[in-house]
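Just one chain follows, in the form predicted on its own, and it is written as structure tokens.
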Amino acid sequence: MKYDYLVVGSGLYGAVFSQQAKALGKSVLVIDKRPNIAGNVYTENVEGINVHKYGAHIFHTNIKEVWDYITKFAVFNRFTNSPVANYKGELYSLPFNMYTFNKMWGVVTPEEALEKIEEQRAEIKGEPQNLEEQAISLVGRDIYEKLIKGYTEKQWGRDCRELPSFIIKRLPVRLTFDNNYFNALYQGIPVGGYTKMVENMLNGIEVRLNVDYLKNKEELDRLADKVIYTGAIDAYFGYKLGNLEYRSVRFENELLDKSNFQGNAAVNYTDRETPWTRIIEHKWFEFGKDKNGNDLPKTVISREYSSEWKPGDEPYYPVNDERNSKLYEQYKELAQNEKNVIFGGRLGEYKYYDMDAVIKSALDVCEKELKK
């Protein structure tokens, strides 16, 4: 059978195309070369708790066109991002808020701690070189040394003086008591988990998983009209004008035999010398509860190590350098002459995309391309 289009991952991306296809008519077969499907965002249920297998997922938008599209195929909860920073056992609110100075400085009114940022921001000078002397110039050295310096150095494997100033453009101060994370209208996780929710995007559409595109990419191609690719665009063109950087993330699972073992979804450890970056504790994305509403007994907990990629490493984020961005483009220009294949998502297009950008981008494109 020939397709009308073959969709090579099964992400949020693929799975947004896939949808959209199918329901306009078109034939559609979606592969895979993981065992599962939904990507990154792929849940796995363990002693009734979704664990986030790649990662903390937490859907956060303002686009109410990508809110209204997803919670058709799944219902929301309430969850609101609160993360905790843990510098050698001191524990701060992030973002950085009215909590967090009042922890750090003692200070109890805005007027104090706008004060006091402002007197340690004038330590910089003229427009900031690096990574280091733009946190400062945002948010004053205390906070910096004790919250942003060892996350950042052990997220990107460099000294915050080698990076570039622009990775951290702009820091959320919030001169009020409120700790959620994401300035987003809309903000929750699917009750069931991921999984589900993909799942339910692929309802009735052929899928096939363990199939790796780039080993059989000629007999794979000859199956449908046209390819939405979302794997590594340099990996699709074989690496010949060289490798895009990314950096990877390891995960250390544990699942323990307590009901809490932090009491937060996310812990952020900011200090150098621990090794991770953080921990995820699962059971709090659905507030510690099972899909009947009873506590869990037990809980599965994540360690993350952050890693520079290697050809085999799963790819999570893009190292957007100015190396990288000029390789980027010439790899887009060869792109653009592939007639029948369309890049798209995180790898497709070596961007760093939130989950509602994705999904934006791939109805973007079901526009252009499925009602023409």
Ligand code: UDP
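Here the rigid core means the biggest group of C-alpha atoms that line up within 1.5 Å when the two forms are laid on top of each other. Note that this is a predicted model, so its numbers are computed, not measured. Residue numbers count along the first chain shown, from 1. What changes on going to the form predicted in complex with the named molecule:
- If you fit the rigid core between these two forms, you'll see the Cα of Gly263 move by less than 2 angstroms.
- For Thr71, a C-alpha deviation below 2 angstroms is recorded between these two forms after rigid-core alignment.
- Here Glu254 does not count as shifted, since its C-alpha moves by less than 2 Å between these two forms after the core is aligned.
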The other form holds:
Amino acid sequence: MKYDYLVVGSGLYGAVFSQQAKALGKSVLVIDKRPNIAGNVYTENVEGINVHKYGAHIFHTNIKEVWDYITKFAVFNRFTNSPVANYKGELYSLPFNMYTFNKMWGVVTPEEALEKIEEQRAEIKGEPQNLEEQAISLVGRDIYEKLIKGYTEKQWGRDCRELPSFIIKRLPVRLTFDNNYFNALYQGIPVGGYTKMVENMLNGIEVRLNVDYLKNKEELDRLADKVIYTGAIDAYFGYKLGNLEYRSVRFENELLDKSNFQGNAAVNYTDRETPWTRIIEHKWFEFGKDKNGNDLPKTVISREYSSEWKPGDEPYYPVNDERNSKLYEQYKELAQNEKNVIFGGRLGEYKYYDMDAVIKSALDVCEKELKK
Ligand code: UDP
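Now the other one: the form predicted in complex with the named molecule, given that the block above is the form predicted on its own.
Every component of the complex follows; first up is the chain already shown.
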């Protein structure tokens, strides 16, 4: 049978597209090269704990349309991300807020904090040109040195002066006592895990796992009128214009025979010497309880190591510096000439998308593609 759509990749973008297409009566085949669905939001249950196998995913959005959509497929709990930064044993609250400023400088009021920040940001004249300048102009040099520089250089493997400033603008700066990492109206973790949520989205849709699209492209292309491709855009074109750069992440997972390792879901190690960027203790995404509300006796932690992507690794973060952004534009032009293929998602669009932005972009494409 010939399908209307072949969806390559069962992550969020692919799942949204497939779900919407099916709902409008289209026939859809989803393929994924991994042995499981859900792409990088995949969670796996270990001793009653939903482990975020490809890194912590905390859903948050300001877009009501996205929230109304995604909550059809899962109940979300009230988890609020409030990571702790560990700088050589000193603990600081994140994002940067009055608790952070009090610990850093002993300031007590918002006026005192602001005065300190203004004093330190004065060294940056004019529009910040890179991440370092942007960070100092947002929160001053002390916080930059202790909480940003080391972490960022480990995460991106590049000097802060060579990174774009938008990366640091992801983090809020507040003169209030508010440890909520996100400025979002809606936030939470799907109860029962993300895999279950994506399973619900793909309900009734044919999914074939362990299928590598690029290795069997011709044959697979024949199965459908149109392809939704959510893999890496440079891989699609056989890297013919050169490699886009990505950061990859390696996780060291440990099941520990204790109930509480670090007292929080995320602890960032912001010094340069500690080799990992952060440790995630997954049980705290669901308040340390199993699905029946009982305290979990064990815990699973993941140390996260960031590295430069090389062929064979999983790409996680696009490196949106100048070279890569230019190269991406060239690939995008090639993509526009592929008449029957839509490129989408973090890898397909080479964009540092959050989950809600991926969903929004998939919903928008559905609107154009499916309702025409
Ligand atoms: N960042 C930092 N210190 C921290 C946490 C984040 O300097 O303790 C910076 C770093 O440059 C990072 C960026 O903020 O790349 C965005 O962090 P976020 O937590 O949003 O990244 P993600 O969760 O997507 O890895």
